[in-house]
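Below sits a lone chain in structure tokens, taken as the form predicted alone.
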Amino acid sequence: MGSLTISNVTKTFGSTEVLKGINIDIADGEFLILVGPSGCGKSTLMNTIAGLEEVTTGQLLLAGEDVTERSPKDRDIAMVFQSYALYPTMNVARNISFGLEMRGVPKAERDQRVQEVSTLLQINHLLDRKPSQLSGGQRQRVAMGRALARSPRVYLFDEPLSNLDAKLRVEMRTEIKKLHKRLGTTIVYVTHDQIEAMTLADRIAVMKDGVVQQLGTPNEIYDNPANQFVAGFMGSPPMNFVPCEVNSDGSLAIDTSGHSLSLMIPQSSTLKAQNIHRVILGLRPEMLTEPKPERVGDSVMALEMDFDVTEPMGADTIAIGEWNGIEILARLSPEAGLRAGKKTPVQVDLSKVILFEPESGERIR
């Protein structure tokens, strides 16, 4: 079994605190990704559960064992690297199985899991290469046969991607989707690219400065941010902030193309009933879109905008243009003939308007 349970773990460097309690429970078999930006301490926190870093405060239990005070060699744990790691002057069999020989297994099981691995990954024609003779794909396909080779209970994967060209890692990235389903292992993956967390993960930790923001699903992240930062670092495009007054009928002032709008939202009475006067509207740039006579509803409203800046991005264009003097994008269709400077007829659906709290960014419910 290869459940992992990550109680109240701390880490301090001096006197910086990297990790402020972090509390997880990976369940056997789950894919969950740890998201943020640099030095939010996704990395700090996955060396720790490898045993690279001691955790200050907290406790780590592997399959319900504690290991917080166990080497990184006794945890039954394997790690893929971003750099590979791999021996230069060994060829890709023996990368494969050093790690097998060092533990006293015998040649024959050796040589036998290296096949299978080699099989799994499609790099057994490779294995008489060295890995300078491998291009960045394939030594990252080694890498992970090391680890796979080993069949651990858990897998740490710290961003095997990042060093691929943008071809490439959307072709690895479906292979180690492929690969967590045939397998059906543990793996705890550190990214800071939210595209890989939302295709790979079962759940998502989104982290920062030290602490897990949110933990969920991809769709229960997306669609329901627990803060603006949340909503803001999950999407791409990102998600739309604007600031908004509320008028007296809890309709928010929406300033566009010179004309001033009031939006009446889902959340209108709420913030009526609270009387609250400034919210940041949220808004992901798919809910403004050229007409589409299938979306009506009382929570779907018309309206023209003017777009300084147009993106064809092949399947939609991204098109950028100012509600109460903030950037906004909206996400239509090639087919809309939409033209930079020109007034543009735009359907809004604000179902799915999310508010945030001006100050705190927290989101108001």
Given for the second form:
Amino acid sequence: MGSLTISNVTKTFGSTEVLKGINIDIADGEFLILVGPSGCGKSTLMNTIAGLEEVTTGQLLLAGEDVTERSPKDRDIAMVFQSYALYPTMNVARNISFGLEMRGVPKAERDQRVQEVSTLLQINHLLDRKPSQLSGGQRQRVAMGRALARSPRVYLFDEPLSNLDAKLRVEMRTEIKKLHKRLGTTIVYVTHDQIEAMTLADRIAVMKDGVVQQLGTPNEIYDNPANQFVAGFMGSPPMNFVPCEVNSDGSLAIDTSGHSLSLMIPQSSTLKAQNIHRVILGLRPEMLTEPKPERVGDSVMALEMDFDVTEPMGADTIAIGEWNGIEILARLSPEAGLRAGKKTPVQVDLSKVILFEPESGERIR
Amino acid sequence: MGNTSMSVGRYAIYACLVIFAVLYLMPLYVMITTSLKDIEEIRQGNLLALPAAPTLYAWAKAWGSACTGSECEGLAPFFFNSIRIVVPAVLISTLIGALNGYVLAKWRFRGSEFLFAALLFGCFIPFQVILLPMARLLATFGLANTVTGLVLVHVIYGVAFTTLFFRNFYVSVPTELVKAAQLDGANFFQIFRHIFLPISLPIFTVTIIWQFTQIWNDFLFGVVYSGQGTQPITVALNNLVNTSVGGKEYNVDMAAALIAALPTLVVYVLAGKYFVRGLTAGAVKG
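Form predicted alone already given; the form predicted together with its partner chain follows:
Full assembly next; the chain just shown is listed first.
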């Protein structure tokens, strides 16, 4: 069993506090992803879980046992590194079996395990090669094989795909997901790529400045971000943030291409009741589209906009217009009949808009 | 036009190189030819002439029967003294340097940088400064005038250099290899043995050549800390050249000097290309 409890973990280097009290409960078999910008402490958290760095205060429980003081080898955790960290002088088979060898597993059993793992990862034909004779994708597989060989209770992945080219990254992403389905072992996975996070995770922990900003399922994080940082970090293209004045009836004042709009949104009554005058409107690009008759409803509003720039992406086209002097991205169908400098009819779906405090970036609910 | 000026420049460079090569090789040429001549031919004064009747008489005498002070057994016993000093001193100082470098590069601890700086300082201490304190220390340990004592002195003095070499080599090895091996369950020495030693051939070559040359060529420690019967070959060579029975035998002196220099020459010829390669060896690509 591989449940993992991170309880009040802090870590300071000199006078810098890198982790400021992290609390995460990871269920057995869960795929948890740590995301955040560089320097947010996600890799440090990973290293403390592995035991490569000691926590300053706090506790780590693995399957209910306190492992805070244990050395890395006694934690039954395996890790896949960003640089793969394959042993350069050993061939692939020995790279995979080295952990077993160090633990005194007999040769016959090691060989059998190497066969199993290499079959699973389709690297049988590479067993005699040295790491320097492998391509990036093959090294990645060997690094995973090394982690798999020991059948640990928890796998740690530290940005494992960031050294691969785009196509291979998508392939390996799918493969990691399949592997997790098949093994059902707990995985903690660090990345700064929010698409990896969305596609792989059971739950995502978004970190910034050594604090977990939000912990939730990909959908919770995407649809219901806790604050403006999380909202802006997850999603590609990113969420639009438009500073708005609140009218006396609770609607939002928007000025686009020279004419004014009043947006009545689901939160309008709250704004009016709480007497809030300024907000930041959060609107995902896919909520601003060409008119779609099938989606007309109370919270859908038609308007016309000028778009200065369009970026065709194939499946859809990202168009850049302007609200209240701020660039705003719309996600349109390629058939929407866009022409630069000409008014284009669009519709905005306000059912999922999110509001933030202008100063703190906190959610207004 | 550009081509001709280019080739003129080329010729000038080659001419320059050839002149310097000849200049530097001249003494070696004179030594070899003189060692193969007999003393009559040398007295005629044709320094640059090839030997008229080459003979190994001088080499045989220098090796087996030339007088070094009061004894006349040639350089042979001292040659083996040097071997007995150099081999353990090189091996021990290189192994200690490898371990030190491994610790200072990959197992940083509080004060490890200071320790490294202090060790580096050891590279800059002139030999003469430590002569007296070291003599006192060897006397205290009862190692004065012994081969063991000389080995100890060379090990202590060499560790500063060997540590520097290995530390700088191991710094370029990715630390993630250590982390991966730790998670794989390897301990401090297992990581050293299975991960670090196998990639260390270039730096071992550099260090061994460096230490071999330094210790083989050492004269000062050899003359100060050795006694009758434990003198290294450099000291014996000095005694041989300064001992004259009758006239000065230049051919024997030259042969003796060549015998004393031969091991370092051989090491360079055999391992020289690894030396250059090792000095420039960079990061280990995984």
